[in-house]
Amino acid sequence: MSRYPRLQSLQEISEVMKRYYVQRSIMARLRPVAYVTSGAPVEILEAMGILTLYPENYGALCGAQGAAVGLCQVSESAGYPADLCSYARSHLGAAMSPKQAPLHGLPRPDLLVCCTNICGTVLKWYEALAEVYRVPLFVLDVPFQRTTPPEPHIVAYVSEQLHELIAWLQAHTGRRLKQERLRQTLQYAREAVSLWQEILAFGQHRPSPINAPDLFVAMAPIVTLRGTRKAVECYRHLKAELEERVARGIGAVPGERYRLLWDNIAIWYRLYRFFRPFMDAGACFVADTYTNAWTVALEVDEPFTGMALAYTGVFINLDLSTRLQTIMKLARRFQVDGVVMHANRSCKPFSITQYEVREALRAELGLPVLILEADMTDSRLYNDGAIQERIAAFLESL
């Protein structure tokens, strides 16, 4: 990768990413532990000063480090189907296998709390391990979102159930929740969003300065630091740097020719590897709808409101619509030349609608689009052969 300038930020984030793990490890001796989905209003447990950890950001990692097919594998020796969520699959087995799982494994969760806004698999996920653990388990049901915005009862229901999940947390751990904790996490969260979205932003740049494989990288706090004051502080020093490019006129694929936008999660075990034919042709990846996923705001003043209006309004729980929408604007934004999407076995709420996203991406904006089968931490689902022919065959369409 010699020839592709690394941005230092991202080794940043990546020494804070090693300390989140160590730090909660030992920490749990001492304070309540929570395992949390992705899209679950994580302010309210960092402000109750409860620690939390993402199986899903762990199953990534499980796959970025090759480890996933091996637990994949216990997994299913036990039982659990082959077509489930690789990300389930990999930490089940590292439930079950702690031995052979990266970091020995997570700490033995206290909690467990489970929000329906991403996918089904989540709820099962958390049932399984909550007889695994023999531990409580919270489930904050998220109605699939039809309208933009929400109705007005879908927004009321979800702001009831995060007050039911205050009560619930502090039954179960003793500790009660300040309100003025719970705003300056809130605003922290807030804070990092808006630096988030101008991070993203710096892709209409030409060059673009950053692709899309450094932005998987750089998530990782928007994601599990969510509330913090170290997320504020990782996308603070990425923006700076990122401004010094733009002002030398530095991009992330030098010689850049063509604009592409990536549509789902990355191949977590081929991250830099499978986008490197792309930058040898001069490609970059100026935007995804993997990371812009994390860029919607949360509301300070009415806390319950916008946290029920945020974690309702996650990409993957809105109607096929309201995506659409959302990827053709991306593309006119950023100005892209053709799309890649991922089509995810994993990930089957992220995937369903590509085909007909395709059409129309291809009828309304002219746009070429490449559909690859592959999978975010399985790697017996990915056909190297037969992908670079299709990359070749679509790089030369451009």
Contents of the next structure:
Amino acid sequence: MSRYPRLQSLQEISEVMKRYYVQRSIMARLRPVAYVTSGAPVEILEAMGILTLYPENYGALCGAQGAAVGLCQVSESAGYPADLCSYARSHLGAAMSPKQAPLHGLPRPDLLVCCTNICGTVLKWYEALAEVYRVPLFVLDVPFQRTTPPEPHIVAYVSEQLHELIAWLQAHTGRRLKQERLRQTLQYAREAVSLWQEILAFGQHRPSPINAPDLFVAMAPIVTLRGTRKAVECYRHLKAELEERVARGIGAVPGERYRLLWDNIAIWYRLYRFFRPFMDAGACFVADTYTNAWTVALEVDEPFTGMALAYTGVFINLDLSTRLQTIMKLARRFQVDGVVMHANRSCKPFSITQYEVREALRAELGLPVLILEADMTDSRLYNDGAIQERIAAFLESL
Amino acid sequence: MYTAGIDIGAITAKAAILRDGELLATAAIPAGYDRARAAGRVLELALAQAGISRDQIVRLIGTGYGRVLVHGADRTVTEVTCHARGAHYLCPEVRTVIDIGGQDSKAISVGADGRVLEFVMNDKCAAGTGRFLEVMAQALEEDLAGFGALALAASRRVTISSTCTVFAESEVITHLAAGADKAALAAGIHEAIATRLATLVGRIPVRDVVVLTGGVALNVGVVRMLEEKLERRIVVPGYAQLAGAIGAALIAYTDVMDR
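Having seen the form predicted on its own, please provide the structure of the form predicted together with the partner chain.
After this comes the whole thing, all chains and molecules, with the earlier chain placed first.
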């Protein structure tokens, strides 16, 4: 048996995700399918019985299965630049050449819903998809959040578009949004988010029962199944298992010596392997900014204002000082000894603040910070020799 | 009591032997393709210079990219830690180490005891490394030693705008085709590498004394232009190229003393 016992609930989540893709492929013949961005207000679509699929999650899957590079090359041959986000390149490659894609690509969409709260790339990516599939596209324009809470006109602007989205979905699918269904969906989403917050908080224990790569596996339902009972069930099980680990004093990394904070999206093609040298040195990633992005609570009683606030306030749509405060708070609350930042070639909005954040972490908390250049799915941008060297030197300096 | 450090870098293999924590002998040879063999050879050379045999070495530490290939090493330590220790030995007042190796360059903030406080390294790009200089020297048919002197003798500089080694080389070739002055080009190349390094160094708080280690420290052109960019004096200690191996041998010594 491995020195690092896996959480049983992660196995369950992996199974749920496998079934998710299979079931949705089958159900796609019966119900309208919408591709949505990871920060889209999925509760509305879920409540209307529209099947949602996440090209970004699919991109991560391509990365994890080692299929991303081949698919990126397909889209690069078609003229997409190598500097474009590798989720976009992987997914566009899969759309153009489904035969070589995991699961033979995603089922064809009937609709596209693009929410700009996560980046500007999705806008062009979805426009390209609209051309490939010749299906209608709805763009939900979310302004950058410069203050917390956001200015009232931003909330009103986003909230108004949510109503437009509903009318648009009704017009294209003939499905009505029942308020009761929306309420129920928001309730599930709220419960899942709340459980997810509790799960992340387990990292505060010493030793921490959970490590960042575990969270990268565990996060799939909070992204793709938000608003369903299944997500709530998965997280109840995971939470119970973590409670048991804490009660028995079991750490995710046996002999935990260092507590670290991770910044940015996972490196999907090296999910556990990347963390191995850290684990071998007794370093556990007790908190991260990535999985923490899905902790914005949803309001059930004021659904539209609530969704507008939640979807505007996603981590990478925030101004530098709010992000900084979020990271500082995580560093303090989880009592970390250092920070590792993935300078992700693909995700500029996530990576652009890193050197500023690094300065602040050093100046205000005296924390050592390691910045590693890589990419979330394009393994051609990962230089193992150089990365291992930097990790080893960082661990020696702790 | 003898301890040794072997630093297998991207271009050169280096060895240092200490007697009771004091430098006794050193050796450096090209690492070649068979790094394991180079590790053995360079140690033999250092042993011969020290006039001792292999079994007199109480503890041996390997460092550098090829550190796992050092046969018989008691343990391995990264070159960041070793260069900091080595630089501290060569210049105890050091607070900032700039190490320019063949494959990468690094800036290390060092505590009064020679420990690493923090470090930054170039990422995934050969610009600002020894390899960059090597490629450029080849393009101008200069040996590495003469290359720096040529750059300093120039009365003007041709600007090399590409930061990528491959693109910079073709830029140099374009300039040559246009009849550019060789010295002015050499100066431009050195300025390009110094600018790149200064940017890297700027990511850590630079405190005096600044020490330059690694093979590129032997190039006087890089040293002067880096001083110009950083607006600070840079100390190049004797044995700068051997700082990593010396640091490894020192850590070996400390290991034994701490036992």
